[in-house]
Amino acid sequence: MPPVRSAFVAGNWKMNGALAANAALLEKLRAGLPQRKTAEIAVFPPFPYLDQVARLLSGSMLFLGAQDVSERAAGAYTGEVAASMLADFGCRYVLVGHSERRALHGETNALVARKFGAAQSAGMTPILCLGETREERQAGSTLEVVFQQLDAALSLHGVAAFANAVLAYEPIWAIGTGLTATPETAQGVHQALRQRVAKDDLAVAADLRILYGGSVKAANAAALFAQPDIDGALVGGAALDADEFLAICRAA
């Protein structure tokens, strides 16, 4: 029988939020989720709201995640946030290598790989984000690009580290644009990523959850999740709309 991977929906709030808006959103999410856990769901608020969101999630099925983490453990690094600090607030997950961090802050594959290790060192699960630009896709370089991003972490930490990790394929050309890779196109990349990990360890690859990110919404979620190697979604804008996010969670 094929492995049974639990579905996972991650809501990335990006640089959005306010105390009142956060409370209203989470109240709707808690009320709208089924009582029986059928998928793993996590929200990723900006750093200043981690304490508030952690308290509002207490006793619920929702998990807490962070949008980024420092590669360094502590020290004179103004503006950085260490993995141990995120763990103190109850973060179970942390995004590393999101395309916006790579593009806007110049994060390299090597830096992202170190952040991957920093998250694990504090007992958290990194969600390693991978994806190509429109130009790279048009040039036929999609797999070359995402394999380079994946291999940086594989070579630094070894395949065993991926037993406590999640991948998120997020084609950059589909983030916030309204464009979405077809389910078949996304499945092709997800399958290739799983096969890449399987070269090192079949069992780790079989259990590895790979999320799709890129204008995921209620209207396309079910078709994406029906693909054999798509295990859930990394949701951006729709994560700020309770009804839309709940519909995506139900699809998972």
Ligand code: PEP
The other form holds:
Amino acid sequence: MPPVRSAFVAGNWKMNGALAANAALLEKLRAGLPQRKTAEIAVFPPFPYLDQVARLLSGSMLFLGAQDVSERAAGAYTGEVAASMLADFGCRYVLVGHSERRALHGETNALVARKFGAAQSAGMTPILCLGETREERQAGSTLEVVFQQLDAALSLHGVAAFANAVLAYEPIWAIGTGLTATPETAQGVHQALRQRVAKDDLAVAADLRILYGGSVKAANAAALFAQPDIDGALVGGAALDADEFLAICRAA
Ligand code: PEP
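Coords for the form predicted in complex with ligand PEP, given the form predicted on its own:
Shown next: the complete complex, the earlier chain at its head.
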């Protein structure tokens, strides 16, 4: 039987939001979602709004996620947020290794791999973000870079851990720039990532959802989702616009 990977659309709000704006956005999303569940959809608000968003999502088909997590369980780590705390607020997913965390906060592959494990230890599903810079792409090292990012988590946790994980391929040159990888370019990397996991476990690879991220919008979503190894999207800017986000969800 061919694998059945349910489509997944994740909306990363980044450091955007306010009580009133969140409520208005979620009201529009709830009203506009198809009655029948077609794709899994999750929103990732900033930490302070998790409680508000959890309450506003209650009874809907939308899931809650967090944008980051500490590698530590508890203690004297000022400013950090533990995985158990995110689970307390109903988070099902956690982004780890978003390129903005890697670039602006110096997160290494090893740290990201530990965060991946912290999310799983609290019963959540990590979404491991991977992607190359423009210079790395131009130098022809895209696969080398994303394999190193993937391998850090694979070697620390083993391939079985990927039965409860999602990958998000996000070429850094496409994030927030309006430039999107062509569906074929993205498909090539997604396929290579799946093959990499398949070397360790065919079944885990076949069921692993790999999202594409980088300026996804209503106008380009359907062509990306038509690719066999693109299982959905991690959406930034367009996740703040209810009409755009709903259109992407419908395309999925
Ligand atoms: C992101 O932040 O993960 C992202 C893909 O952003 P954007 O959709 O704005 O490019």
